[in-house]
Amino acid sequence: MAEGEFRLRVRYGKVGRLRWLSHLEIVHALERIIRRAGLPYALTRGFSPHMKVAFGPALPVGTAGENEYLDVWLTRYTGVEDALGVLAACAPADLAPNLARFVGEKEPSLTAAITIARYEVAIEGKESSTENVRTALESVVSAGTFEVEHKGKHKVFDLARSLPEEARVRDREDGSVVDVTVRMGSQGSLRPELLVVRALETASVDATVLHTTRTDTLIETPEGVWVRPV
């Protein structure tokens, strides 16, 4: 961080009908909320200046994502109060900051530090109860690995590493939810729908998966303690 910068982090939601944006959809949107607040943001130096800014991990297209976060560089110190106001001001409802605070030069990058994940996966269908689906789920973790194919690159996840809390099932209105917690790191995350449908299609149980939530994106501290990044 330059000198007489200051850097923001600020929370935000990208819910509704905006989980469909994509990641670069997402960052650009909210750099224009940013210009569109007028908070006097810093440049990057470089042949190209843009606007100096960082975002959490990426959330696939579909996915919701309920905390989510961005840095932004400030050239001048701004009240948090201020900044989060005009910046809610100038952002649709589902994609509004709700939280913010400055942050020390030396904070790890927010792709750095995140490496825990908490989402929500709804489920619906006639054989959708709570009792099916957690049988389902239960025979794929206790596999021990799980392998999937994206973009012609072959992943097997340490399911023991990657889940690290276990998966819980709950009711829900027409079907049930799944609260499943992923460790992320630069080897890549594992998603959590595509462990939910490998189950349920393993089980040959007719439901399938309504939509996906990001609800908590969180810091491992040495201590192995899980906190907010804000």
Given for the second form:
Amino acid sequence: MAEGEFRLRVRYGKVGRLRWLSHLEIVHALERIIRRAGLPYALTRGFSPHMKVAFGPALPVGTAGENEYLDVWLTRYTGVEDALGVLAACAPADLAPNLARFVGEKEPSLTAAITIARYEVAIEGKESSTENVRTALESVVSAGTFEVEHKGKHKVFDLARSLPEEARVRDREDGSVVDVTVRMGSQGSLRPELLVVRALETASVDATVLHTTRTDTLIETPEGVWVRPV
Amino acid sequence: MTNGGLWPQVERLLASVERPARYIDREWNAVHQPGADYRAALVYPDTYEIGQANQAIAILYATLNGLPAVVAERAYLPWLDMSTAMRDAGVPLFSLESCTALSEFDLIGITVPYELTYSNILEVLDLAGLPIRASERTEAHPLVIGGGPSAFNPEPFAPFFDAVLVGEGEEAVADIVAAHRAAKQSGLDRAATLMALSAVPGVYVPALYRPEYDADGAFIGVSAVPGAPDVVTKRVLADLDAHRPPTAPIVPFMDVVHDRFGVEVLRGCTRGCRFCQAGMVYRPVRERSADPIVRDVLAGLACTGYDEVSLTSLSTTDHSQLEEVLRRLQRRLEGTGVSVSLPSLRVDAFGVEMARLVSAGGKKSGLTLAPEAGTQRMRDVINKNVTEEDLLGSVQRAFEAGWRRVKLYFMIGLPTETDDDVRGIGELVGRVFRVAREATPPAQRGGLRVAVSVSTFVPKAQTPFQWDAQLPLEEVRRRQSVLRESMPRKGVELHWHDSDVSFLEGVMARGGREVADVIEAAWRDGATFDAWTERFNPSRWAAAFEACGIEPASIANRERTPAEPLPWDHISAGVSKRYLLRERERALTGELTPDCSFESCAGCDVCQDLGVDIVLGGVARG
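Give me the form predicted in complex with the partner chain now, not the form predicted on its own.
Every component of the complex follows; first up is the chain already shown.
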């Protein structure tokens, strides 16, 4: 952090209709929110100066996020509540910042620090009862590995490592919800809805994924404790 | 109307289409007024990312939403994946804000920006579930009203619209809504409503006009039914400062063209380039004054969060107070990372000085200059009042100041052009390259680029060249090869405008009402998004012309006599035919006509006929 800069970490949600935005669109929208808020943001030094801001792991188009994070560097100290107030006032409701704190410059970046994510995958359809979904899921998970083709790339996930907690299925109106916790790594992370879709297909269960929400992104401390970034 | 409208049905389609951000609404500054009792849908007939930046729609959106009990919402043409999914699922074209079917609105306003969007208009109407021809619509359907740059020859698309607004919309749109509401309150039927609308100045109701032909089938003019004006004259604002432009425009989420805050600094251009339709139809020049421009830039940036503002107009560097505006903005925006951009630059020292001012301390974007022609003779024919010395001097100063790229716009196929004029473009580019190279330190010469963009001249209605023949396709291709041979290769990137596209533009630009059948035939055969290179299919259009028995070359490639009736003679931009003919004469003799904003009146008759005046720095010249 250059002299006189303050690193503000902000939590926000990407929910409602704005789940359909891409990561790049989210980045641009949040930068515009910060400019509208009139925060004293710092600029990068370089050929083309731009706002000094960094984001947590990207969300796919169509996936909502309830606890997403960004770091923005300010040139002047601004009270956390004041900053949060103007940010929220300048954001669409479905992309509103809702918590903030200053963090030290020595703390690792959000992308490096966040290695755990919790998801809810909502399922609907004729056979979307918790019973059916649970059975379908168990057979895929018990295989131990999960293979996907994405954009021409073949990936193999070791489920013992990728799923640090057992996936759980619970009831919802007109269907069920799968709670999946995923460990994210440098070689990419497992997309939970792919796991669920594969399970439903393999077990020939007549049900489809309605929507996916990342409910939490977490930092795993050296002691193995999961904490929120703010 | 159900709450949330069609959204649940729309959302189900989003997972399977490209760029769902096109369809979701919820952008910053979008207006939601569920309670309004008069509803207008404003449509740009292309994708969201092309249409979102359109300033005319932004102005009308703000104007209509400011009227009591009126709401305006937006709609764009969905891309092919989405329109296919919508038809499969039975979802009609919807507005973004309330996700309401377009057919439920009182008025559908469609801007007509460009010839190659004509097929998209039919796609909009059909996707909305409306009959594509105005004559087939009933009391149950909304009024479909067009407007925009193409309204100055509305005939090729006239049958698809109930009415077309000619000219500027700020005041006219309120008059149209008032006339429509009054007609509804009096219980007028559709025919009577259209007659009432035709009484609004600037409003052209195609159903009240009939093209007529002689015994040999030759076009002899358009006649108005009794009660409709013989000539529809464009609407024009006398004072731009009296209409505060929107300073809370919608901020898109997705990447769109011109993704920045635009502030219009002046309207019109009186440089008098003889090929330029915009220069003829948007007269006279009306500058906004410096104070409101600076105020609107700062207000707009504060409530949008954009990192770039563009000072827009046909010719921004002509603004008499531009230097003052730029210096004030530079002071106010220092340290914010916000940049100012100018869309086009004069080919003279002033233009480059302004470019230097806007890029001070920031990055140097490309410099775009438009000499248009390669020889002085040709530039005199088109009344482009710049010399080769102006151009080379500007390039030299720009490269000395650190620019390493320049983009040059040229046209081929202008009236009286010879092969020497065509080769002159290549030779001029060679001289530009040498000047740029000498002004660049030797170590940096490797990165030096001159981009050359060459379009084919398309004669447009309401210009001095409206009587001239467009070059036939084979001749265009021959001249393109002459140009290619004369063009230096090293350091020059050459881009062409597709000659088949220019040909269709030419037919649409000067065609009459008979062309509407061709547009419908091509659309029925699958033509949409013709402005997208990968979608344009010349053989589909050729088949449509043949099926309708229309010879497109007789529209595009034929010279007309001054006595011949023209399909747009009943539409007036205020510029007299006498002036256009005189300018055409002067073109043939290479005689220049000075800019009337700074020198004497050129006699185009706009100021007298429309009761307006040139406004410089916010002050009418009087």
